[in-house]
Amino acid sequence: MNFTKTMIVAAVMVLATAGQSLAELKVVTTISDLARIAEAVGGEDVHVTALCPGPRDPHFLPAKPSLARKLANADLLCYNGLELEIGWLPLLLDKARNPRIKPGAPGDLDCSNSLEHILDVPGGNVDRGMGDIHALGNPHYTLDPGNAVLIARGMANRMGQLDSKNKAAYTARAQAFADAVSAKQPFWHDQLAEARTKSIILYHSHWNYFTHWQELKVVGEIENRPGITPSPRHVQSIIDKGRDLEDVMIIAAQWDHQEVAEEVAERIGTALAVLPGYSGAQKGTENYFDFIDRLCSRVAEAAARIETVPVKE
């Protein structure tokens, strides 16, 4: 009798849990950044899967089965949109056979829809020999906290649509994260004071909605069109334009060729920062907060080194 009771508990309790698990959104994200925002909104109440980790660039990813396995599952994909995942999203929503998430489905999440101002929209016509231009704008919005915060709020809003029931603790986690983001502005501006006082080249694009939130000055690129790899010319007439200026700095994130933003930075004699694209591009840099506090402190120091590096002739 015992034995049958305690049978009758045990199958009670995997039921319950086999229904906590069902409750679950199940939520999947291109990027991690939107990965971070989205468990920081859905709490307990989500299960959030990336396709793309943060060590990886996210505008070459294969389009393996493996991720089409995880989008046949979710209840809402979140994405980065402004044609950062064109090269493999497409592919995979065909191979996963969603109806929940196609394009225009309640589960459809373009997060650049949250936005108030996109960056970098080009002008006039596009074509592939411009680079690895992108038509709609630069997609790394995600490099601004302000634009973190109204992504937030879209995916609340749409995960309540899709979980009535919680959607109350989806707003209210939503306007935590704003507030914890609030809350940090004054300490991720104070930090980067001096580094307003330099001129900044990139390596590519990337940076562009962090150099603007954080109003540094940028002069350069190495890069002079996305995603091909920048001329011996246009390199030099880089590291002649970085020596003619007193304070200038290199910046570069790490999966860029890393041998031609050291050489840049050793002909100028100046300091390189090289930073993680994304949350969880490097070790401690999981949560959104870590990533952006690495962002900082990295071109923080590197701004401090500048007049202690040597030249390289």
Second form
Amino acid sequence: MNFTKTMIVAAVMVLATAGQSLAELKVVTTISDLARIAEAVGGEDVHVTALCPGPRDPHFLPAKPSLARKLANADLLCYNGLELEIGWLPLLLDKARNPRIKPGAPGDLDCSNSLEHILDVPGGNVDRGMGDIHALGNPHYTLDPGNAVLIARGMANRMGQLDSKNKAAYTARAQAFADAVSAKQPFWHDQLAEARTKSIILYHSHWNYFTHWQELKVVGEIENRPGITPSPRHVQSIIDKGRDLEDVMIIAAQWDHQEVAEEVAERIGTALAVLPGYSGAQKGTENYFDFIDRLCSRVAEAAARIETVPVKE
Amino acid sequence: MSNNYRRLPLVVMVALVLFAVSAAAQTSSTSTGVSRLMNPSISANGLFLGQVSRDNQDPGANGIFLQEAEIQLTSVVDPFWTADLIVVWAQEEDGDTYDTLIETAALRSRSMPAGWGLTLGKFFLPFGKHAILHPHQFAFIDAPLAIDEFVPGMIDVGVSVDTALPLPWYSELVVYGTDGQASVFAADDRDLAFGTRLTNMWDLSLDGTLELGGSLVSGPDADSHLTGNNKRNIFGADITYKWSSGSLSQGPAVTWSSEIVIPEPDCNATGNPFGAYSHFQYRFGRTWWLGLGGGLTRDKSVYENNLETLQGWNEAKINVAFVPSEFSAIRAEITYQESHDSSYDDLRFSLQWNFTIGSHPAHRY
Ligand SMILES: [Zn+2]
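Same protein, different condition: the form predicted alone was shown, now please give the form predicted in complex with the partner chain.
Every component of the complex follows; first up is the chain already shown.
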């Protein structure tokens, strides 16, 4: 009697879970930007989870097994690719034991495949004397909203394949996302009119898609070898360069080692813009549009402030 | 003779699977065209040690050594398997000669039903947190006393099955059966070894985790003529707390790991042997780590004044590591060891450095 009861309860639970999984597509993304785009495209037909919290640098996400649990139930994995997640995603996939999202499966979506142009693809010989470089090119492409549109379309395609009855809805939402980006473009562009006349020193090449999109003039990087603490000699040469230039400003991410960026800004006597690395990295940037807004407003504000910062010897 | 039959089911199972796999791959390899794109990921590392000991005069305890060099090949084999091959040239006790060890040569399933995992071949037996590490992954230069004494060289040939348990937290169960040739077991015995490990992990916060593990392994006893036991059963339990800054890239991080290893006592012994250690590591700068560790073993009953007492060792260590990139590290370490009865103690100063080249390493958690 008890056994029968248990079996019935178990059966009901299994059916309930199955019913739930039919209702919506379970999407897991690696970085928060991809999660925001997936939400825009999937709407109420998907449930989206991001593995890397917004404030954390995704180059160094610890491969916590609890993240593998999130992957275990996923129908679709949307990842950045270009080796951004190379230190941890393969381990998590192995622990997740989920054949729906393993490499080559329908639920495996490398979002970089949707791009038209990849920046900083190293030509000629590369080796790790250049630091822990991204050998397939710069992976931080979601910082250009134009790329976000391409990714949204790629996601809509794949979501439509996995969940064909909502195919039209996914395509329509990707189009709405594209329209929203187009509508904002003139505003974002105008906001950086003044910054476009300045020279920019980056902490790390993280910002190359953003500066490329906004046609900002990058003249150097503080962390010239990715993942490696910059040498004092290189920091000095960047300071010298900054002092020689007319109008120069510094951009760093909130997770960078800011004492170095601050020192460079102080000794040049210029403004430092500390930006959220991805959506949700700073308060009030959880939404992708708010995130891009924040990048633009912080850079515009720093560009307007350059003159007011005194030089520190 | 009957002992030979005990291993038959395992041997038949392994043989059948390997036959099926090799039947599909009977051709010799080509070296031209697109085949080269199918080359495995290759990585290699070297581990060097300079050491002086206050009291230990052994040649292996004083000098500058290449501790070991390792080559690792990893690749997807076909839709069904991934394969790993790890070959190590490790320094022997005398400090001059090198042993070639195949640490891992195993197939790992890619598409087992219902999330099961299958490993076939030669692999590290999943016992605790430390016995599964390569020397270049150790928190300190030497393995803890407890590991060296009770579970050294936990590598064997066999089958391992693993699964995630349907619990509200992360819980992984591994069960394995192997040939019983791991150095902790009897080398000439015909019996198999079996073991299991359960790992549980909870997120205490967004950036911190707590892991609790339990391990059990049972195999033929190498010293059965002395111990009176036919089987060598070893139990282990471990607890690990990990935290790393979620807001600063390559920022502060903490790992605190403790483990206890308890072998089943000899039939004719009165004391209970065990070994334990606790390791604390703190990343205090972008490229700097500090380590503090302590450990002990209680083993080997001896008669003194007609009383049987446990002998053993205590140790304490401190190290500082400079890690300029993910691909190299240098560390300086001071180790103090003493025998339990305080009849002998030693102080050691060591400097160890290593490199990794080739494919990008995974950041094992
Ligand atoms: Zn990067």
